[in-house]
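Below you'll find only one chain, the form predicted on its own, shown as structure tokens.
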Amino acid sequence: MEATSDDADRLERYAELAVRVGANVQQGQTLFLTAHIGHAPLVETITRQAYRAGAAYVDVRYMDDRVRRAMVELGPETALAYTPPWLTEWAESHDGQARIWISGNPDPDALDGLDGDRLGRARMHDLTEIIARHVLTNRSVNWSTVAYPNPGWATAMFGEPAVERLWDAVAFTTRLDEADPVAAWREHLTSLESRAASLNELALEALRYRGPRTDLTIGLAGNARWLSALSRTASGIEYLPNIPTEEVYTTPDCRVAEGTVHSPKPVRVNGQLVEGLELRVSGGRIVSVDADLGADVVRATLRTDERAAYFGEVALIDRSSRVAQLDLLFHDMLYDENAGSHLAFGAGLREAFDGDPGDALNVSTVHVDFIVGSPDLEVDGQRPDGTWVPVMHGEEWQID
């Protein structure tokens, strides 16, 4: 089917949203753009929009999960975590620049059936560490992630390549269906900023999650703030890391967590589907992993580095989320994490802290989000005087 003028206009508007609201590419910056081969139409359109925004250069790096599968299946052990030296130099070049990732896997089953342990270890550790340092720790990169509707992704969701149905879902969740998407995002972010301010006023010292197969308490750091998805680089450039986003979040005290937590929804870890994930936590560390499917890839991911098994993010989302309203499994964590409250094990977010985070901030090359929210989950917060107050019950806010 040939693209229509309406299709081209939609793609241009989406690319403009990614460049000017998401990454907020600045005059003279290099834009690093990473995508799957099947994302080429959006890559081309984002590239044009980035040059219109004043980018000095757009660097495109394509991925292919079939190539990655061959490496995991047939490559030597040394290939699994190998980072070529030229990619190390490429990663260091991100400092002070802009970055866009494109998700929405065109071949979501490409890694199915692989040995979970090898797949979990198949990560360019050095490359990930450098990118994480610039993006999360030094906050020297304005970046964003958007997804491109395509037949493979649509088939994973709907059982058929219903790309237009997927575009409708993407347009609704990204507010691309609004007459002025930029104004709609500003209004949405103002609402999230207000919610974060309310949580900061409570000065909570811990969160307690209780629900089916879940009884978990996580400590919060005294100098960590609740944030909306509107982020700022250390130099003050505003950007929106995820489009869509519905969360308010903070970085917990990674040293303090006890109990058990169950994820009611599937999650993809390193490209492999994990279902029925259940984690047991002691002394802040994840000490055991169970799952109905995919436990091995989670265990291997937790062994990636010595800090991967500690928590780095807590995020709260209510049922008004546009992603939640659709009641779809997107098979893409950019979307699925916005369907409900979630946690992440691995790297924490430096920007959440006022001043020195000390040992409360978890530093890792891993950051894996998984849903914990459900209609049966209760989240309560502990005030400085030791009392507990309801924060979110049944996916509805309990605070003003």
The other form holds:
2 protein chains.
Amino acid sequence: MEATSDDADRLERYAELAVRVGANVQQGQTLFLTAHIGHAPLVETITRQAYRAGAAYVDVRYMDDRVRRAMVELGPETALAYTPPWLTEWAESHDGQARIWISGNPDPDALDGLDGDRLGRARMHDLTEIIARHVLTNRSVNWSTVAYPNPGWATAMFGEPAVERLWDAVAFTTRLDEADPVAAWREHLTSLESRAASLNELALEALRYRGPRTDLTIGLAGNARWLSALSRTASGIEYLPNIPTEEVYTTPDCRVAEGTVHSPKPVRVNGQLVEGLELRVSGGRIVSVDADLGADVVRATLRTDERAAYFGEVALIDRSSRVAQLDLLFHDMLYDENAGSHLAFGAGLREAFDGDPGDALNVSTVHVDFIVGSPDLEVDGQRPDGTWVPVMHGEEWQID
Amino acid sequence: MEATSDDADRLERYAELAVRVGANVQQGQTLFLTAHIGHAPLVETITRQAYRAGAAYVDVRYMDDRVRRAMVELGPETALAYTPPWLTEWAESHDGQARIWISGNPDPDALDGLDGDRLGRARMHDLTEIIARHVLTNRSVNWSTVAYPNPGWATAMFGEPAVERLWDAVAFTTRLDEADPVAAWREHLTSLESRAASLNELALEALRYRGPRTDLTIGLAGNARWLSALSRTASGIEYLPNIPTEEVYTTPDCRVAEGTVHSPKPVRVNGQLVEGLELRVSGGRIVSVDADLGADVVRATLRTDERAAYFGEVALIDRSSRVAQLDLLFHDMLYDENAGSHLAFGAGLREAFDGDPGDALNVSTVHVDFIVGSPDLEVDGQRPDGTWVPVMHGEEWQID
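The form predicted in complex with a further copy of the same chain is what I want next, because the block you gave corresponds to the form predicted on its own; please supply it.
Starting with the chain above, the whole complex follows.
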């Protein structure tokens, strides 16, 4: 099927959104673009837009999960977590540059049926750590993630390669359907920023989640702010790390969490589907994992490093979310995390802190989001005077 | 279209040929695998075969000419020949390891219509030089090139995506149609080795090519031997750099060439089609370029470095060649160079020399093959006593 000129125009507008609003590529920067081989049309279009925006060079790194599968199945033990020196150099070179990740898995079955433990160990820790240092700790990278509609992803969602239907969903949620998507994003981000400001005024010290199979209390740090996704590098370049985004979020005090939490929706962890996830938490740490499917890959991921089993993010999303409105399971966390309130275990978010985070910030090479929001969930917040106030009940904000 | 089990078996046999006979991947080696994104099924299969052969790690680098096109069209001048430091590290890491290139261009129109001069300058010279040092000068890499039949390549050949027809041609020429392809290759290589030995006994000091629009004399170095493609690394690992191969070849004395030579077949130079190529040569150097199509990309390539315009290879192929038998234009030099006798300008072949090559060996980052063989071409050789003997007339060997 040849692309029509309407399709080509839509792709150009989307790539422009990724380059100008998302990563906000600056004159003279290198753009690091990481994508699956099935993302080639968007890779080409983003590359063109990036050079138009003044990029000095666009470096494309194409991934293929079938190569990873071959390594997990047949490679020696030493290959699993091996980070080649040229990739270390590549990761270090991100400092001060722009980056775009493309998501929307064209090959969602590629890792099915692999040994969960070997798959969990098949991660380039050194690489993740270097990039996390530049992106999260030093905030020296302006970056974004956008998804590319493709037949594999559409099949995972709809049971058939209905790419046009998926494009419609992507265009709605990324506001490509607006006459001026860039202006629409400015307006939407202003609204999220305002919600974050209201939460910051409440100065909550803890959140309590109550619902089916869920009763979890999680501590908030005194100097961590609620944020929208709108971000700035240390040098002041504004960027939007996720397109779309609907969340207001912060990082918890990773030392304080207690109880049980159940995820009402499936989640992909290290490429594998996990369903019915239920975590038991004690002293801030996830101490046991249950799931109807995929518990072993979660357990292996939690063993990745010392702090993988502590929490890194709490995010609140109401039912006005464009992703929530569609009521679709996207099988892609870039979208599905925007379908409802969620938590993440693993790395905390340095940018949420005013000043020194101290030990409240979790440091890990892992960051895995999972949905907790549902019509039956009640989230309350504890004020500095010890009283509890409703924050979100039944996916509706209980605060201004 | 799903692959049948016959297709899957053919792909496995082909990947095994590439890994075991071609690169001859050794236990504990890293395999560097470079491919176009359209080569993914062969990439996966070679990766699996390489791990089975004991590879420590398989590094896959996927290329996409659409990204290159964007750079040539829209990137700044400084981007064209820029070699990122992480790719320098990647290239240096080839030392002592195995490498496979996959050819068969899935996207042959990707670079059409670009400014020939900018395209000619869009090459990573540093990278090519490092790899040439390990592969050609130090002979520390066991490597091979195989092609992957795909719709784009088939369309370039047949005007339609007749992938099965192309697979038949590939299977015939790479001897996958034999019961034991590995044994068939051993036998074929023995025959080519024997022809090279006959040529070495003649101790020719020059070759003269005469035919339509062609009268070229090219000098041969006293200490350069005729070879088949069967090669060994400095440490003694046997490998076959091209599958298929039909040639007996050597490197010329790059200081000695005089006359005019015409190529009767199209050739791709830096991705662009060149037709009716005619070169005028004086004092060893190509001093003028004519062509019906694509002369500018040849001229730009000849300006790449100081020695690009001198000759690096002379190869003789008779009509028994399996590629010649098919009488197809493959639009891929891995195949088309095996359709007939050919020359290359640019880098000479260090491995052809016994001992110090001195100034006879051409050193360049360029190596471009073009066919000179045709039914009307006569190739004669000059003996040490000054007499001329027929070598190949009408695509038939004139020696034992």
